[in-house]
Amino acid sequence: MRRAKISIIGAGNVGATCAHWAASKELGDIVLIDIPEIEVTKPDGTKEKVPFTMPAGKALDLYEASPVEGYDSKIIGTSDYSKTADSDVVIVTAGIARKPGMSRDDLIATNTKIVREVAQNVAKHSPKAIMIVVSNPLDAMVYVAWKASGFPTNQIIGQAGVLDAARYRSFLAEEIGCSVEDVQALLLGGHGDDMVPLPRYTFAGGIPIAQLVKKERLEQIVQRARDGGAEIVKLLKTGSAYYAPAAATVQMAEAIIKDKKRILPCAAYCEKEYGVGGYFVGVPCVLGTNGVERVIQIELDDNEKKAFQTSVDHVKELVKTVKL
């Protein structure tokens, strides 16, 4: 039986941690890829470009851990996209973080260029791959990857809902004093500030969350989940979250590689579904070998519909700023 192949584009903290989680789960062979060169400043103050060997170093380090941890995966680091050929799953984490003084439009313009090039290379070397986009701003970058790759919509997925739900579930378990494994939650809409938690679809051990957490406290927990990424940025001082984003991404990859048919909240393409009209938004999806195998439509009350529509409108506004 052929071993699955996972390519991870972007060898920073999120990408390298995706490789770590994927290897530990023994999901398949892994290619960690990044840019070929970086610019460095020499002692005399002049600048020069040198080969960027960091992906190879991280891959080798992770491979050398395999005898200790007992996972049997081939792991390489490179800047050569031909090494990613015939990947089953491609995880895209490439892109820059927003810097002080940088506008949202500047960030989108820069990362659009990066993700567009990545998606075109993925389409060239792995036309049957399922692409999971993690790059920010997520709701715009998954749209860029779709347009640039030319992939059918089932092969393009944005990772956001699994992470947002994980944060929400973590905080609820802490509040209730129960195992995180016993908390089930569902979210809709965009990533972070735009997420739409659904208390009616949130349970702990099968018990409706409203019976366990008071409404005022639940609203505070919801807000903390929305601000989850910002809270970590504030604590780290430099950098942003990577353990949980990577774990969430690899859960999606595992569902695809193992054809698990998991129902997970993902940024999936919706046309008629929920009346979205052709955008990638967070909805519950069945993930399997074919990527997004089904978008599940759930019943929403008037307040939930209103909150979801507000989130969808924000996604549409974000996508309008994209210039392909």
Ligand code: APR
Second form
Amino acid sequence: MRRAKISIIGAGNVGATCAHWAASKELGDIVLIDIPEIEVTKPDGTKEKVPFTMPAGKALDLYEASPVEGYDSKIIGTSDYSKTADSDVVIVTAGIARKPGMSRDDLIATNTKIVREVAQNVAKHSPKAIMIVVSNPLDAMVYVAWKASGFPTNQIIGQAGVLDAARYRSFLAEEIGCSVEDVQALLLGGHGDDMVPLPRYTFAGGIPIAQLVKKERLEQIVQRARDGGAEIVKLLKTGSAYYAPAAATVQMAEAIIKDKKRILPCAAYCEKEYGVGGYFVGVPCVLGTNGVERVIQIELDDNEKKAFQTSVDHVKELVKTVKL
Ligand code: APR
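And the form predicted together with the ligand, for comparison with the form predicted on its own?
Below is the whole assembly, all chains and molecules, this chain first.
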């Protein structure tokens, strides 16, 4: 039987951590891709371009851990997309973080260029792959990847909801004093600030959350989950979250590779669904071999509909700022 092949574009913190988790779950062979060269400053102050060997270093290090951890995966790091050919799943984490003095629009412009180029390369070498986009701003980058790849919509998914729900679930488990495994939660809408939590669809061990956590406390927990990315940035000081984003991404990859038909909240293309009209927004999806196999439409009450619509409007505004 052929092993599954997973390519990860961007071998930074999120990409390398995805590789680590995918290897430890023995999901398949892994290719880590990054840029070919970086600019370094020499002792005399002049700059020169040197080959960027970091992805090869991380891949080799991870491969050397395999006899200890017991996974049989080939792991390579390169800038050569031909090595990604015929991947089953491609995870896109390439991009730059916002730098001081950089506006949000500058960041979108830079990451649009990067994600566009990446998606074109993915489409060329792995036309049948399911592409999971992680690069931020997520709701815009997943749209860019779709347009640039020309992929059918089931082949493109954004990672957002699994991470937001994981943050929410972990804080709820802490509050209730129960296992994190027993907390089930569903979120809709955009990523982070724009997420729409649904307390009516949140349970711990099958018990509706409203019976376990007071309304005011639940609101505080929702807010903490919403600000989850910023809380980590503040603590790390030199970067953004990567363990939880990578774990969330690998859960999606696993559902696809093993054709598990898991129902996970993901940024999926919605046309008629929820009346979205052609954007990627967070909705419950069935994930299997064909990527997004189904978007599940759930019943929303008036308040939930309103919150979802506000979130969708934000996603549309964000996508409008993208210059393809
Ligand atoms: N092709 C391939 N890789 C690229 C490209 C490109 N065109 N441009 C940049 N990269 C690489 C960088 O060289 C870097 O190694 O993407 C990697 C990004 O890694 P980090 O800077 O460590 O960022 P990380 O924390 O991994 O976050 C990546 O995921 O969660 C999101 O907001 C986060 O958008 C960010 C992305």
